[in-house]
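The data below hold one chain only, encoded as structure tokens and taken in the form predicted on its own.
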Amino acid sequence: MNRFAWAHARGIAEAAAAASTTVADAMAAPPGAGGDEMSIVKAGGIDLIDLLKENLLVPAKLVSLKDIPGLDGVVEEQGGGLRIGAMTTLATLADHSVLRRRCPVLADALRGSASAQIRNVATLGGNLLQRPRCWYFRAADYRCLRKGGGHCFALSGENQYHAIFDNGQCAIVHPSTAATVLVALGAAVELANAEGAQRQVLLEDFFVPPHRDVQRENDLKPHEILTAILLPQLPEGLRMAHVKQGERDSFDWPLADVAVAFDLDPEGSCKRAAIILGAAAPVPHRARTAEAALRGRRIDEDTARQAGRAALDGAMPLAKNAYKLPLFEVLVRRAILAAAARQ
């Protein structure tokens, strides 16, 4: 790890002004670029410290967000939605009474993320902005496409944990389980810049697939910080479920995870549905064909099975990850039936 300066920002505008570059831009820059002027903000720092230790990121300064008031906590807004401060830890959210009452599927997903020690430090904002776990991306010896190089080593290499959708250029999978659930719920993010201006972006649109930009996973800009995650008012009676599968029941990243949300008309047929696959693509993957398979249908074992098969539409597994096809098919079916069983 290289030496760096340390500073505490006292306000949002000060932090944004100090954020001269994003982590994605810093990692894709040619070696030596930025020099003594490169500064990056730090939230919980779980992912950031990993990148620093591996010398994948060499900033001149880290600017901590910890002391900025108003960046943590959960607030019930007047319109019925929830505002979650980006600096709120995963542990706080997993046990938060408001979140457990209003959106238990998100609280449960966060409780099952990482280890207890990491959940006590990691923030929701940092979780959404963490960089991919691909071992080629994480190894300093491989200058892959996402780090400004000319090749995705995973496409013909060790790709058993990699993407089965949208993997033609870069085969990473998005690492955030929280993102899978939040996209299914229609969440948005709030971002603020150094001039005090704010913008809100639907989380699904905030994530950037490789065909738009192969070097970044999101639309965070220099001199901008993520301040809050905004959950809309959820329809009365919305059925929600999240399921995941890993190699072992511990703090590993999942091999596959699925978030489902749908509501029913008075006759019991599905009015609209969201089916999002995590660990399947470079961004949380919306299974649109599976969603269409539910709309206008009563939710039963047969409908859920058809939607599970439809969720694989467009999948192009690599040499070592075809096992994800039956895995996702089963998880989608299970998630749909689990959501339907909840009142």
Given for the second form:
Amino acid sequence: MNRFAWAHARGIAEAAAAASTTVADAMAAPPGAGGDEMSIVKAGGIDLIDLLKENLLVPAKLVSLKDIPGLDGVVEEQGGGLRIGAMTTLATLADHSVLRRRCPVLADALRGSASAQIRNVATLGGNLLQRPRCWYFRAADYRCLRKGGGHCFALSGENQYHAIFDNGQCAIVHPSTAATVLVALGAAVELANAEGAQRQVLLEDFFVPPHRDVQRENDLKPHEILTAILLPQLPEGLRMAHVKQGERDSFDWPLADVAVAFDLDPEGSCKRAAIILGAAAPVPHRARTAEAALRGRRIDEDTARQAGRAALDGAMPLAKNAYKLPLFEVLVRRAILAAAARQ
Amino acid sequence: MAADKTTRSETFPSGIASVGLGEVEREVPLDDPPPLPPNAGLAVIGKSVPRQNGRAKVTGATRFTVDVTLPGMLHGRILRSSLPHARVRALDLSAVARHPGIRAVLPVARPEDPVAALVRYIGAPVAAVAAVSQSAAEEAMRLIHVDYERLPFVADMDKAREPAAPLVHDAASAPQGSASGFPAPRGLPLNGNVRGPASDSRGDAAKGFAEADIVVEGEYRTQVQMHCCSEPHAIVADWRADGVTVYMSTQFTAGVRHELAETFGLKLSRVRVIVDGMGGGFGSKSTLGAYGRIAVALSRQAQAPVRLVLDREEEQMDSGNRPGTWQRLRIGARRDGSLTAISLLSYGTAGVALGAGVGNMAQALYACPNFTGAQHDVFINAGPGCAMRAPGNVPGAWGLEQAIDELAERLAIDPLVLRDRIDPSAVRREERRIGAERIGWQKRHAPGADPGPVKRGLGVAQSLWAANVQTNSACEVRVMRDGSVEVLSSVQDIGTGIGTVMAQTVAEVLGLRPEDIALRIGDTEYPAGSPSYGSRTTASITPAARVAAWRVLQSLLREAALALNAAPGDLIARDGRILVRDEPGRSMGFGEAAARLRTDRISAVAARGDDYGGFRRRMEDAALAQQDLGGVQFAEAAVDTETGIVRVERVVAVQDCGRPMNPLQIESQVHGGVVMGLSYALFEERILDQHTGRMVNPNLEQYKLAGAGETPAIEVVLLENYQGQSATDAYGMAEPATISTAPAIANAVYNAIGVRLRSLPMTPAAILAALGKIPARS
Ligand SMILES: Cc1cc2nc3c(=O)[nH]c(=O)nc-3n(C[C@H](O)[C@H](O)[C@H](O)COP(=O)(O)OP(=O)(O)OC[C@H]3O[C@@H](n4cnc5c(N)ncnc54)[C@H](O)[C@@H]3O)c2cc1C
Ligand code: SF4
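Compare with the form predicted on its own: the form predicted in complex with the partner chain:
Expanding to the full complex; the earlier chain stays at the top.
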């Protein structure tokens, strides 16, 4: 790891002005480009320091967001939604009384991510912006497509942890577990730039699939700070569940995770459903055919099973990850039944 | 003969305590102590004494090698090959030599030498530097220019066996020896990338198979496992005009001292090796190693101390590993279960090195008149394997213990009943009985019988391991005039707590408490102790400690005898006092007796004697005891047949180690062995990218180790197995504790789902594939 300078921003605009580039832009640039000037935003640093240690990124300066007032915490908003500061740690959120009351599924998903030590440091904003875990991406020896090179090593290589959907160019899976749940709930992100301009984007649209740009996972712009995650008011009686399966129970990303949310009409038929698969595709994957399979139907073992099968629509497994098909099929079924069982 | 007799006859307790003890007569050297009674009759030995350095460890006070800093210390770093096979055409060290922070530069690959110009795996050392800081050393890596000529490589064992495969070695560079673990006979044939076979046979296997009513045959595969010591390989080398002192995380201080003397042409008296705290080794820290030689050479060149600590990626790529194996086992049996023949064919790969055999499980665990075995090593362009906790027998057990279960099922005999019929060991018979009761074997159901998607199963597997002894292990015990006591030996505490066991041994003899004994270990200034490998440390050092303590006690008793007006032979040491055997009223404190010493201290040094009943085999400074070690482990596993996840819920481990010296510490060892075996069974695997030859998971994130969440309830039962073989009658168990875990889990998985997993690790993908749940790709 090389030496770098260190700055504490006091305000959002100051931080945005100081951050010369995003990690994605910096890593896609040809080696050596922008080296002397490059300054990058740091939240908890769990992902960022990893990239530095592997010499994947050689910034001249890190700009810490820790001292910016008002960037953490959970606020219940007028309209019934929740505003989560980007700098709130996963540990804080996992135990937060408001979040536990209003959205226990998200709190539980965060509690089940990474490990206790990591959750104490990692922030929700950093979690959504973390870079993928593809082992070729993480090794400096491989200058792959996503890092500005010309070739994906995973497609014909070791792809057991890679994507089964949308994997034609680059087969990463999106690494954020929180994102699976947040997309299912229709969350948005709030971003601010150095001029004080703000924008809000639906999280689902904020993520960038490979065909739009293979070198970034999201639409964060240079000189932009992620300030908050906005959860809309959840309809009365919304049924939700998140299930995940890792090889190990902790200190590990899931092999597959599924978030479902649906509401029922008075007759018990499904009105709307969201079914999102994590660790399945380069961005959180909306299983549209499975959503359609629930709509208008009563939720029982049979519908859940059909939705599980429908969730695989469009899947194209690689040589070593076909096991994810039966895994997602069962997790979708289990998630639907778990949500239905909740009152 | 009677006139110059050097031994006397003694009667020792003998047998398994839980079965019933008998007696055995042994001839023992005249100045050895009397037989040690069974544990039930002892004050300190056999008790669960907490390790002396436990508090220091958990409070961070322990000094590990990585914590050593010396004045003027430099930082070493190794430039490693980024190609799996290449010829170094030119190595340009001129730029790095000009760097102001660099104090020593060492070429390792040598372009001018046809053999030393070649690098054969990613991570092979090419050059090294010593710099004033770690960051300067890292900068230096970018200033070294290597001109590589790429050579074809092979990173897969099966491909390496094909006739047209690129050659990893030629006849001159290929290491000599066999696949059968150790010791490796030289002169085995080399065919392409294959060294071997190392053959072994008895009886007539063909005839045996012809006589069989049933033959089971199966192919078993094991992956490459990494040692993953929590403390990385680390050394601080301090070369001075008058000799070299080396601080090193090593399993064998005395051995490293010899290697240093030989490598650098020094007298032993000029070499000192020190290790204080140690965070594991598992076989990967048995020798000086390339990185050790590099650090010492850098220190010699710089004339300053050099610290060299491998990072995790270097650990994973170039500090050893457990070789991967493939084996085909055939077992023939009669209807009553008696075995008629076993045949074993194996190929394994230790990368560019040797030692990828599957051990002696198939040859030696069960009674079978006919055996034929052929084991082979296959070279590939990958980091060298080395000994790792029970080398050979771990993959060996993976095959054999599943094959025996398969045979039991085909014969419709309970797996434990079959083992009762074919396993000649009385020790394991008792271990099976105890374990079956603990795990609740009677509730075991037919394979796959659980309703519902999550199915549970019970499995068993056994282990076999030679009881090793290091015969040149020595130990000194000193009594000071103030009554304090020291025990000294170069033996190192690899993490097992051997020092505490030595303190117990000495305290038992002197009638003191273990905490009264000061430990001086891990330094070659003291008498040369045993290595911490081959499960031999306790077996080797505790008899020496007891004999030394006994001899120094005799000197002390002579002083006390004068004061107490008694014959020395009538005195005993107990509860901190010296007393007259039949008149406990006549006594004096241990310290009072010591105060009467003429000199500041008295001392005795003793070496490990031969086993009283003789050894089975001798090899220079090591030997094999008559009776093997082993154990039986039972596992209860739950398999989610929809997700493929295996969770091990319970393990019962029944192990033997002769006399258990400290049950608490032995249990820790068994816990470690079980977790390591479970991790091997379910998670760990070195994954090499086949297009580049690079390990894609050289870290502890994607190289997955079992964590607290995956650790089952582990119940340990220790047999007390007395044989009257040494002053303590203690043997080892750290390696057997990991041999049977993976096959016990596999047998439990089979019992749960009715499908046998013959390849490691048993990942969700492997389970789902075995269950036929993965659709064929279009
Ligand atoms: C062993 C292990 C297991 C893990 N398991 C899981 C898991 O199961 N599920 C899961 O979801 N994650 C998992 N993680 C990932 C971990 O949760 C993330 O790395 C962490 O949440 C990142 O948050 P951070 O605050 O440390 O981000 P940082 O590392 O500080 O930042 C991440 C990136 O976001 C940028 N950034 C951060 N905050 C902002 C902001 N407010 N505005 C603009 N840019 C910003 C930084 O520049 C950087 O590029 C695991 C990590 C490890 C090491
Ligand atoms: S999957 Fe994406 S990140 Fe991984 S090697 Fe291919 S292009 Fe690179």
